[in-house]
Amino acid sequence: MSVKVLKFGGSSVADASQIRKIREIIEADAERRYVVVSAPGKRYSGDSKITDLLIMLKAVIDNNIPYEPLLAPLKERYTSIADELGIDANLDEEFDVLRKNLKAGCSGNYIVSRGEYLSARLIAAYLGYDFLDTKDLILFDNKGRLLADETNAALSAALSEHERAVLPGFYGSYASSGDICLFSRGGSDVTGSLVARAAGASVYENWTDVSGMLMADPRIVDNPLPIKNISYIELRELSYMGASVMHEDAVFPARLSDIPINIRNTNQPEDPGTVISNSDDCEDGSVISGIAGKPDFTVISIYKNMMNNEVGFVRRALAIVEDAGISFDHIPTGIDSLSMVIASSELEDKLDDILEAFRVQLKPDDISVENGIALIAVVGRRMNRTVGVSARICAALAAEGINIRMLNQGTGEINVIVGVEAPDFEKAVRAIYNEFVPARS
């Protein structure tokens, strides 16, 4: 029998009514055998996510403030879910263990991980599944980098001993010490992908509160079309610009084993959602798959006569940025010029030091800095087989009176990056979308 791995996000486990939906989804398909869960999210506007409460608990402890007042609402949240579902999840015992570890000076990572741990304990009891802790199964090196092969071996061995199981997302442990190590926020998506790879799953279903991905941000474009199918590489391009409903690192484990990812809606399980795979098929024939962008970049332009003849110039420029701990997004170049496009948030208070290092080490003829540049990524598998895509983008923007500050097509020819002034960002996204997506009747 094929195996399906499911991951349910915070909104899907926020309360008892949502968890009942989870059981209906799981019981609808006998192949759905392994379930990864997040910590409970918000139940309503103004509510708190459990993870945020645990981060607050950690801060209270770090500042030597009494923490018992915070434990009460945490326990109440889980207890109310257990009571409504009519299950005994041994919560008194679990919170006694938590108190004991808090008094013993447990790590902040341990504290924050309890959201997923308790969620998985509770849901395993409700489903009648085994509970399988990811602490000693998802392994990291001393720098917090995932040990992919070791993790896959440990998870595969553990899963083989359980017909059906619920696992907590978001955390594992340092291989050398056994101490809890966390993924970045949203990391339960990665856990689900790792479990899917280890289980040899036929599909990884990522259940959330939206019915897959949309071709553009609905806050910018009214009622954008859904994306039915998208390749892993397209997803990465769009995710980089912020258009994703899942953690972008979740792609890699599934992609290694050619496991499709299906983004589904817990509240509308009949919707097919978005399928992410290695396939290059594009059923609807669209030239583009999606549009995404970010509005706040800074462009540092360096000018130097005969730059092209100066061996190592670009390497030295990049080394300066690397030494400052900054990543760049794009590097448009000319014969005598080099520009670095960097997220403004990356620069913060480092800009002056970087400019001084450029002046001293590169001895340029001139340096200019321009803030308020927006980047828009237009992504699609069919773009590399379609003539005139860039021309259509330029024409659409020109028709709206939008000046293009940068235009760059990747060597893979599945994306075009357009730079415009930040005030034109949303208008530019709409113009490009309307150019490539037929209007609905």
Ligand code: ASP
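Computed from a predicted structure; not experimentally measured. Residue numbers count along the first chain shown, from 1. By rigid core we mean the largest C-alpha set that fits within 1.5 Å across both forms. What changes on going to the form predicted in complex with aspartic acid:
Relative to the superposed rigid core, Ile326 undergoes a CA displacement of at least 2 Å between these two forms.
Residue displacement note: Gly401 has its CA displaced by at least 2 Å between these two forms (rigid core superposed). After superposing the rigid core, the C-alpha of Asn265 moves by less than 2 Å between these two forms.
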Contents of the next structure:
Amino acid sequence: MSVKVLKFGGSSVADASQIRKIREIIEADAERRYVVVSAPGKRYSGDSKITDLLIMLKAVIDNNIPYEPLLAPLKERYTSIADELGIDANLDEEFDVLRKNLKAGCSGNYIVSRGEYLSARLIAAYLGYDFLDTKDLILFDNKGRLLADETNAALSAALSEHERAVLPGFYGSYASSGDICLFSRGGSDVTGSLVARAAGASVYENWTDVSGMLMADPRIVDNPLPIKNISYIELRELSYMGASVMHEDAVFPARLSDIPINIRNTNQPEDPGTVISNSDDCEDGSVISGIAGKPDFTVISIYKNMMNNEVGFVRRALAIVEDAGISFDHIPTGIDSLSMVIASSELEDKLDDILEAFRVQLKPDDISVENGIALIAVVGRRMNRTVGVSARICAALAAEGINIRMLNQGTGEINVIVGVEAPDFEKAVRAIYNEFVPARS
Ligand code: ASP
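Now that you have shown the form predicted on its own, what about the form predicted in complex with aspartic acid?
Next comes the full complex, this chain leading.
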């Protein structure tokens, strides 16, 4: 029987009524055998995520403030879920263990990981599935970097002993010491992907509170169309430019094993959501898959007569940026000019030092700096078979009176990057969207 791995995010396990929904989803398909869960998230706006409460608990302990007043509401949150679901999840015992470990001076990572741990314990009891702790199955080196092969081997071996299991997301342990190590926030997405790889899953279903990705930011474009299919590379391009739907590191394990990721909505399980895969399925949809952008880039332009004859000029310019620990986004070049497009947040207090280094080491004729440039990525794997995509982008922007400050299309032809002035950003996104997506009546 093929296996489906499901991951449910914080809003999907926030309270008993959400957990009832996830049981219906899991039980609707016998192939849904491995379930990764987050810690309970917010039930309403203004509510607290369990992970945030645990981070607060850790801070209180670090500052030698009595922590008992924070433990009570934590326990109450889990107890009320268990009571409403009519299950016994041994919460008294679990909290006794936690108290004992707190007294013994357990690590901050251990404290924060308890959100997922207790969530998985409780949901395993409710579903009648085995509980499988990820502590010794997801392994990190001493610097907190995932040990992908060791993790895959440990997870595969453990999964093969359980027909059905619930696993906590977000944490594993240091291979050397066995102490708990966390992914960065939102890391249960990564756990789900690792479990999908280890299980050889036919699909990794990532259940959240939206019905997949949208073709553009709904705060900019009214009611944008959902994306049905998207490739891993397109997803990477769109996420990089701010269209985030999952933890960045969650794509890699699934992609490595060619497992499609299906983003689904726990509150609307009938919606097909977005499928992220290697498939080149183009039977429907627009020539573009999505549009994303960020409004705050700085462009540093360096001019030097006969620059194209000076061997090593670009290397020296890039070494200056590298030494300052800055990562750049684009470097459009001309015969006597070189521009660097850099996220303004990267530059902050380093700009003056870099300009000085450019002047001293490159001896340019002129340097200019321009802030407030927005970059828009128009992404689509079908572009490379289509004539006129850039022409349509340019025409759509011209029709709105928007000046294009930069235009960049890589030879991979997976995207076109357009630079416009920040005040034109949203208008430009709408103009491009309307050009490629037929209006709905
Ligand atoms: N609970 C963790 C967080 O809030 C991890 C996760 O939900 O993915 O970031």
